[in-house]
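Presented as structure tokens, the chain that follows is alone, the form predicted alone.
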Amino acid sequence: MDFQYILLLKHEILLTLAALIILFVELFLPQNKKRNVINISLIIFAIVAFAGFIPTAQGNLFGGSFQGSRLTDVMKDILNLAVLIVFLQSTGYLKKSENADKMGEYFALIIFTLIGMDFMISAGDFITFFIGLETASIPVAGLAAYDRYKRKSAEAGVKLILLASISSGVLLFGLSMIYGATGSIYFADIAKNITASPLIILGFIFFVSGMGFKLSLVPFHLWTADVYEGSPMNITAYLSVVSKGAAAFIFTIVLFTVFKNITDLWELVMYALAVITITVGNLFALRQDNIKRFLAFSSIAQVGFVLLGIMGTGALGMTSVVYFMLVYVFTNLAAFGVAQAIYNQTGVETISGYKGLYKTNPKLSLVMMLALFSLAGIPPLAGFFGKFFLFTSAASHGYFILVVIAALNATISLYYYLLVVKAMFIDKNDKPIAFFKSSGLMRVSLFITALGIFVVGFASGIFEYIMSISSSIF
């Protein structure tokens, strides 16, 4: 095996080394210097994230079980970037006294889940896909229950692990049917032999049901708001952006490659799921006051919009999904970053508690406003361009009614996003949140996200590059 092909595993190898180094560093640091683990971990992961952008060869490993391409590298780089921002936003939380003895394991657990996501994205067969999925899922339950002395956090962890187990069982059952019908677990072989037989259709339904849980598609979304509310704010951000982004990437890859010969079948399923997911997510978001539940239902609606890109199929569909997830990283993490900064300082996590925030903390209010406007798809922010390409992808295949339904739902989403803006900028409050100064690393993360909300939208070269590497696989 040539060394250049081993470099196909550069993301996975670097992440594994990073996790092990962080654990060993924490183990040997004296008690009075344990907090240095935070800065050391940030430096190590920043190096890993930037090293991921170094171009390497393309090809297959382990008999086709692992596939490396420029597109999968871009997907992994997007996830690395998102995790780096999450780490920057987590420093205030980790420095609390109750977390003094578990800082290293926090970084290690997230990195281990990221390794699983990377293997899942590069999977060339359903065994590697499933192992990567479970490697990514199991540690997340521990992260959801990270505040072990808080009932809601423990409840979130239990709910997540139980429901994840059920969804994995459903998914695995569907994969076994697909294997039974085609006689192979390899994506390329299944794509050649797949037909719209009853067994394949049933297996596909189970597959979509299992992945629907990971993506929080309606009606598989019921766990989302409770787990998001119970988890620590930084873990909620991780679940909303990184975990969901990885699931969206592999879901798109499998649909476009494995099930490409039965596109007529799964496009009908995606059509129905898109309509109900966007609509239910928006309607439930209207009723929320807790900021984490609010962003949970917002993220459900955003995944519904991602399905519009998938409806387009081909290079444009893949490009629109990857590009939108890049925009989503900056946009959603900006919103979660502001919410986390406020919660760490004041303990407030309700929208009603944000009333009058602009008078005391104008910079945080402006970042939150930019994030919400981008989520709503208001030009000239990046969220507008992300949704525009998703709509274009669906329209290119004649799904004009779906685009109209999505546009109407975008109007509904603008209303509830404006409710938060109204609370911060217009509503009066005799005792608004007092002025406070966020930590330096939190400010850095918010600057990165705010910059991304502007730059990614206007930098047309990003979309064109993703389109060029997506075209090479179709």
Second form
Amino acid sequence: MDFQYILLLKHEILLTLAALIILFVELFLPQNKKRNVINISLIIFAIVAFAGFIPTAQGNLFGGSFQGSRLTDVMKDILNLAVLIVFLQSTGYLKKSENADKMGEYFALIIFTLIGMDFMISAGDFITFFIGLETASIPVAGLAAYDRYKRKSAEAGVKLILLASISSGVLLFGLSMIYGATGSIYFADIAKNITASPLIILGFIFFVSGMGFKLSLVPFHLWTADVYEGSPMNITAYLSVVSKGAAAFIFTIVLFTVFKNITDLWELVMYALAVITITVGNLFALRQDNIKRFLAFSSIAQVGFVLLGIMGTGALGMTSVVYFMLVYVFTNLAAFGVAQAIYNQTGVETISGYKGLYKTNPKLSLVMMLALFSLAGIPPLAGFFGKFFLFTSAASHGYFILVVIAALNATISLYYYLLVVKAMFIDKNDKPIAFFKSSGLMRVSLFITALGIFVVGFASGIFEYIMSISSSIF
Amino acid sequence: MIQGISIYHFLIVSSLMFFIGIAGFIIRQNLITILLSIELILNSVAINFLVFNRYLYPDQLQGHFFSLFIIGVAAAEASVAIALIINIYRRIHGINTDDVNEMKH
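Could I see the form predicted together with its partner chain next, after the form predicted alone?
Zooming out: every chain and molecule, the one shown earlier first.
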């Protein structure tokens, strides 16, 4: 094995080093300088995130267990970028006095889950996939219960770990059947031997149910709103963007490579799941007042749209999913950023509490409006282009009725996104949230996300680049 | 391979374990018992992998390794889950599912 092939693991190695360095730095900092660990971690992680963009070799490691390609590199870079923004936004939360003794763990735990996601995305067999999945989901439960003195946060942690465990149990039961039917756990070997035999169909159903929990597709979505509401808001942002993005990536990869020969079968399943996920997500979002629950149901609906891209199969489907997740990172983190800025300063986390925000905090209101319009898919913003390519992908395989249903649902979603905008801009309020200045890093992160909402839509080079690398694979 | 015991016997046992686990997860009220149900599910999967490997593909080891990893991960999961349940117990002095229903739709 050549030395350069080790560089295939560059994301994972760099992240492991970063996490260990952060833990040791916190250990050896004197007590009165512990707060510096925030800035040190941010700098270390920024270096790691930008080092990830350096192009390196492609190929397989460990007999095909680990696959590195430019496509997986792009996915990991998107996740790194998202985590960097989450870190920038979470400084306000970490500087609270109750978190003074647990700042280093916060960064280390998130980076460890990120390592799991990277391994999961690069997996070439189901053992690597499973280990990555568990590494990505077990520490998140600890993060959800990070405010361990708050009852809601403790409750969210328990709910997340129990449901994550049972979903991986169901997923594994499906994998064991697929192993029994095909005699291999390697993606490439399974893809060769797979047929629509009853055992494989049963295994596939269990597999989709397990992944459905991670992605919060609709029959398996009930944990989402509770966990999102209970967790600290920066963890909610992390869960809804990074965890979900990684799960969407690997789900797409597995469907496109392992289950390629039974595409007819899974397209039917995805069709049904997409319709109910989008519809139920939208309908439940209508009646929420808590901004975290609201964004939870809106993110369920957004994942439903991702399934439309998956229906397209091939290079176009892969590209539309990756591109949409890139857009989604900026869009959703902008919305969560504003919600966090308000919550950290005032403790308000309800939509009715946002009434009259424009009068006092016009800039925050504008960023929130941009984010919500982008989530709804209003044309000049990036969200429109993301949805457009997902719809194109589904339409290219002739699913016109599905596209019509999704477009109708996008209209419904506009209604509840506009409710928030109306509360901020139009509704009168005697006691609106007073003017406040958010921290510098928060403003940087909001600027990055707002810029991303504009630039990612117009820079067609991004889509073409992802298209070119994914068409060389699929 | 064990003489006189076919693969079906093992698969029936593991399927029973799996569905007992699922039922327990839904029916049981105590968080620790729910955790036990999850362990039941994971162990049924481990049996499945071992049996498929031993009976259908005796010349390879992939299923054996997978079940080893499942056991390891199940231990990690159980430890984190118990830590969080203890945290809940310290907050509200109860570990029944009725105690952790502050958030609902």
